[in-house]
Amino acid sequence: MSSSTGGAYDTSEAPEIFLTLYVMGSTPNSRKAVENTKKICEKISGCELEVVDLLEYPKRAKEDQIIAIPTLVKRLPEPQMRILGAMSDRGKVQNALGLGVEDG
């Protein structure tokens, strides 16, 4: 998993599954979304998670067309998908992303 970055997504060495989570500071919803998304990604081989704090990188909101937070974007594999909220029901998030990983 990668740490928060402000740079644009680089496809030159793309992982099998690439997720970007957009949060705003360390609000309870943001912290919960990060925690839950990390747990999902830890169960998936070849998964990379980028966490973008829009307080630190506000330009990313406009560049990546983020209108609500937290927002999780599955960039790879295509098709790209977006999920809004704290990602509290990991099973539903995994299914919505088409990842089909057992929750536990």
Contents of the next structure:
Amino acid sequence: MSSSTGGAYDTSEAPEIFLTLYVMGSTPNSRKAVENTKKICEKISGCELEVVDLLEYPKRAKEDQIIAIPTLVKRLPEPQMRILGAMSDRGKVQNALGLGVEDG
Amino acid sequence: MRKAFSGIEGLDEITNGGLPYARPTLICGGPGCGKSTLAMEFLIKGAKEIGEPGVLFSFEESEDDIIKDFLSLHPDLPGLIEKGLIYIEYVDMRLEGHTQVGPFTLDALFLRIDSALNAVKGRRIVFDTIEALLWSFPDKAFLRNEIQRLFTRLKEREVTTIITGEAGEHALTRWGIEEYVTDCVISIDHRIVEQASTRRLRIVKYRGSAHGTNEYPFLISEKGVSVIPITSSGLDYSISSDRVSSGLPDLDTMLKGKSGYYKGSSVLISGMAGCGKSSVAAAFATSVCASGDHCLYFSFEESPSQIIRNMGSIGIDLQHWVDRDLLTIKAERPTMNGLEHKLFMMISMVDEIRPSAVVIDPITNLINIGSGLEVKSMLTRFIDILKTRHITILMTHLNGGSEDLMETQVGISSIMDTWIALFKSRTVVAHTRLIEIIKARGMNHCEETRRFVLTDRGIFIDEIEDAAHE
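I've shown you the form predicted on its own. Could you give me the structure of the form predicted in complex with its partner chain?
Starting with the chain above, the whole complex follows.
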């Protein structure tokens, strides 16, 4: 997996699966969400994860219509969907995303 | 307690100074009753009149749609946004809340609120309607905690807040948002009463403050939002001992002191058709104008040219004063819009023209657009508003043929300071008009019935004994 932070993603190099995780600072919920989401993404080929810390990029909250922290947005493949929470149950997150998981 | 000027006409009066400062106020009501309009008025008036920037968080409509919606009512909204006095942000809730895996908070929303308030140095904020959160996050305990956290932050920032809520069937609001607001709750509704559309506003609670408990009519018009607050009780107005001539020297004589009505008082002229009510009204209007003051004449029966012509025939030249811009004759038929709207338009005209006297001729025509009780309530408020502005009001009342001369159809006589009855004698062969002062508060008045004579040189009143000698 690859991981990026901050600026809006560029569709010209669109990966198969693109997730954006919005967190704020290093609160326990935010830290857990980053940790859990990274683990999920690692197991899916072609999955790119963008982590946006809204304390660093506050404008993204308005631009991307985020109200809850943490929020995970599946941008690709369409349709977009959102999951809220610390992503503590990885199985549930994967099911919700509708993404298969490779062995591991 | 400290209060925040709402800027909504009338609301500051019934709340004794405004909304609770740095606290949330809930405005609830059914669809289309004017919640959003009232909330927007709070922001716009704050920005325009006291220079307090305001922020609107809309959970239902985009920024562009809101600007479009309010453009007719507030054409200066785009300008205020440009000047950084108003800031609007749309919160799109359509994607929220479907899947929740583990704990979360609404800190991203709070961050947006902070950024918005920082951007314009906001002193007031509106959430329209924050209930959208309740649909998305059914966990009530969670939401209670988050909303309380939000209100605490806004309180610390000293931001005065309005949230709106949809009226519920069995509770004040559909989603129980009133549970979260303990300081001030205002309920509004919109109903059709006798074919007239009426909005009403009521203060359900206001912790730590006295407030009016009635339902107050509330209007949205091209001039903005206004609550018509005043009932006859609980109003302070200073009473004048100055007099204004009735325009009829003989009538002034009957009102002892030879100088007419008290300034800022209310005068009722009642009588059947053809008794000369309008002529007493017109004589008063010319007397006001002759002293250099402005008179606003509402005619609900005749057009201005008809009144001017008819009065000319008894030696009263109204045209002279119309030409000099001292007399404004506003002829209007009571119409579809309803009494509240009529009252509002009349008050608007008074505000615009700032007359020192107002004539309504006749009030009886208002009965076509409201029940007797509603007309009385409207006229009571109108009189009170004029009294606070020290404006003298004269109203005529047409008595029906079969009616008791001593009772007016709208039951208004009890609240009038002076009541003069005109009638015709039935015992004399020729029609004789008569005049009697039924009451005149605060003055010694003539108790006799006198003869009331209309001639092409003017109006004369003489004693009946004299008349008998002719």
